[in-house]
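One chain comes next, on its own, written out as structure tokens in the form predicted alone.
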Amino acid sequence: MERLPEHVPQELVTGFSLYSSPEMVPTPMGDPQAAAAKALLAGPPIVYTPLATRDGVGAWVITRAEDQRRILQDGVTFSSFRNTFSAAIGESWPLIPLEIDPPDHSAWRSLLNPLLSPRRVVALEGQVRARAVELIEGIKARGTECDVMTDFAFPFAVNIFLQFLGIPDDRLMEFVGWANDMLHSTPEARTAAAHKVLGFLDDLADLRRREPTDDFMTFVLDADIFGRKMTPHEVRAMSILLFIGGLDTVAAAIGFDLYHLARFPADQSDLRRNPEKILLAAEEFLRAYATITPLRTVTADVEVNGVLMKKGDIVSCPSMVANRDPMEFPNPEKIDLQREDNRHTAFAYGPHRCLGSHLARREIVVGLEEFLARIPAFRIKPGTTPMTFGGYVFGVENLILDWSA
């Protein structure tokens, strides 16, 4: 843990970590969102903790919306330049677009917008919703429980992904573990899942340029940026981030979903007999369960809220917190699955707002449809105990549902 910056007013000093606080490491049937809000919202609009990040890093929090609105809006005084990625191979170099600051992101961002637009994910609708089905049928095949998460989480939102980059899923699962290497493991996994990361996309472009087809690395490496084609280097920058970016969130999201759902069967009833009410509800489990912590780079002295934010300083806004914002949302601890004119921030804000947020989106919809379709009333099987956790992205697993009643 480094030490206190000077400039950090003792006051404003919390020891609660989105990584080691008690409710962010597993804990059985959790719920880290509501445990970060409840201890961050208590304090100041902006605190500052030694254990900001995975790797023990210090960083003021944003605990408001409108200030966290401020921050990811401004990409010039707040840096996204964060070589998450890189610097577990010793390197320094920036995610594309993710982590790309003005104004060459806009020319990135414009690049890859049509590939992830409302009308590109209406037309993927149709393999969504074949792939929810062919697993939840699977899975009732099978008997009258599932893992949510191996079994139709993670199986459903790479699948998409993985079918949206060209890339087929005969080695899915062994992309989820790297996934939860780099995401959730130690420095020396991390590493190791991001050289197996690098090499796979390295022989997927060697192969596109041979052998060039309909998907998303051979577009890569067709595409025209500032009068030029992308570099090697650009081309692995960018098709990372799409890889890594499709492998976690999503089936995150869906399986804190339906561990509300198991939780709450006057929630689940409702849904069942009002499938129209689904697509509002889906918004409120991204407002209530939100699962990821932008963080950003200050690149000159400024004052928040009142508060002195120095050239190098660390800022975290950690969507969960700034989503049950009393300030922002009426009752906000209540999960209300019809909330109107829901501002939430699970795909953060901004010009780095989430580029597969609609697809994001349709999968979460298309996958509580046919699973309350087609599964009847369900529970947490008895006997067993789901574990949620906070960090990088925050996450549940062990999560057994059961509908033999």
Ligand code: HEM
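The structure presented is a predicted model; accordingly, all values stated were derived computationally and were not measured. By rigid core we mean the largest C-alpha set that fits within 1.5 Å across both forms. Positions refer to the first chain, counted from 1. Compared with the form predicted in complex with this ligand:
- Put the two forms on the same core and the Cα of Arg171 is off by 2 Å or more between these two forms.
- Annotation: Cα of Lys277 displaced by less than 2 Å between these two forms, core superposition.
- Annotation: Cα of Glu328 displaced by less than 2 Å between these two forms, core superposition.
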The other form holds:
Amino acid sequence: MERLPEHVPQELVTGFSLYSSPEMVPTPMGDPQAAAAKALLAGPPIVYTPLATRDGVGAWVITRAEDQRRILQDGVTFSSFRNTFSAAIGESWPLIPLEIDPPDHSAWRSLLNPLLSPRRVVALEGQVRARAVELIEGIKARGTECDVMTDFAFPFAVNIFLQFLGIPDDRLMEFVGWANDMLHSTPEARTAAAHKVLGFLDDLADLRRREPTDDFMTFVLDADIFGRKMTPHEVRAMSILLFIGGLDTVAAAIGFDLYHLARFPADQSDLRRNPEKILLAAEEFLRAYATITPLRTVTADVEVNGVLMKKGDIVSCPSMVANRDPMEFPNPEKIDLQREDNRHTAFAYGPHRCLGSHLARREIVVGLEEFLARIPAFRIKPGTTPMTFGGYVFGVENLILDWSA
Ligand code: HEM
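Now the other one: the form predicted in complex with this ligand, given that the block above is the form predicted alone.
First the chain shown before, then all remaining chains and molecules of the complex.
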């Protein structure tokens, strides 16, 4: 662990870590969002933890929604420039647009926004629903139980990306394997899988250069950025982000939602009887079970809510904590599936606000609609214990549901 920087007052140091505290490591029947909010909202608005990131580097933790908004909206003082993904494979380039700062970032967003606009998502909905139905009917045909994460949530998220790229379904399991290795495996397996996916994307780009169609990759290759075409390197830095950005995030959201509905049967039967309520319920799930903690690096000394941050400091904005800030949400601990005016921060704020949020919402709503319409009343399979965890993306490790009764 690094030494505490001199400008960090001792009274702001917390021992809580989103990575290693109890309930953040895999925990039976845990509730990591509630645990993180409880630990961090009890203290000062801004604290410093020596164990704030996966690699054990210290960071400021911004716990209140108002301060998070200020930081996430200011991409000049709080930089997103990093190379987390490429460093893991021994290279050094930023993911596009996640790790790009202003002013270039806005050029990338203008280019990419139409690809995942609400209108585009409406056009994709038929395919999203068909994938959900196919996976759920497969589960039903196999019996009266399933592991939500491996049988539904994760393959569903991977499948949508393949649809998006126009890749045939018969490669689904191969991609699921790569995605799993890339996100949930040993460092060696992660690196090998990342190379396979990047190699696949490079080959697809080569193919589309020779044989253009009307798919995502052809759009990217045709597009102009800064008055020129994209370099092959930029094409992969962007395509790989669209792949990983929508995997664990969507899978975790579906996992936490079904975990909630298995634990609270009254909510489950309410949504079964009134599927029109799912749209609003999905927003409350996104608030209460938010999963991501955006990280920024301070580019110039700055004061936030009375705390001095120095150039080079890391700042983290856990969305699941801001989403339970009582200044922002009345009765934040109550999970009220029909909560109105739900200005949650699950997709962050400001210039880097999730590019895939419209698609993610559709995937979650359609996934829940089809699951509840096709699978009878379910519970956590007796004798099994779901494990939940914290980290950069909070998640559910296993969730075995049973509807044999
Ligand atoms: C429930 C699901 C999802 C959640 C909770 C989520 C959350 C987020 C958050 C919090 C950010 C901001 C990160 C930061 O500022 O450092 C982000 C950015 C991003 N997300 Fe999502 N995401 C989800 C699904 C998706 C999907 C399905 C896609 C792609 C199809 C996607 C693509 C992206 C991209 C490309 C960015 C970078 C945007 C930028 O830097 O301008 N996300 N997401």
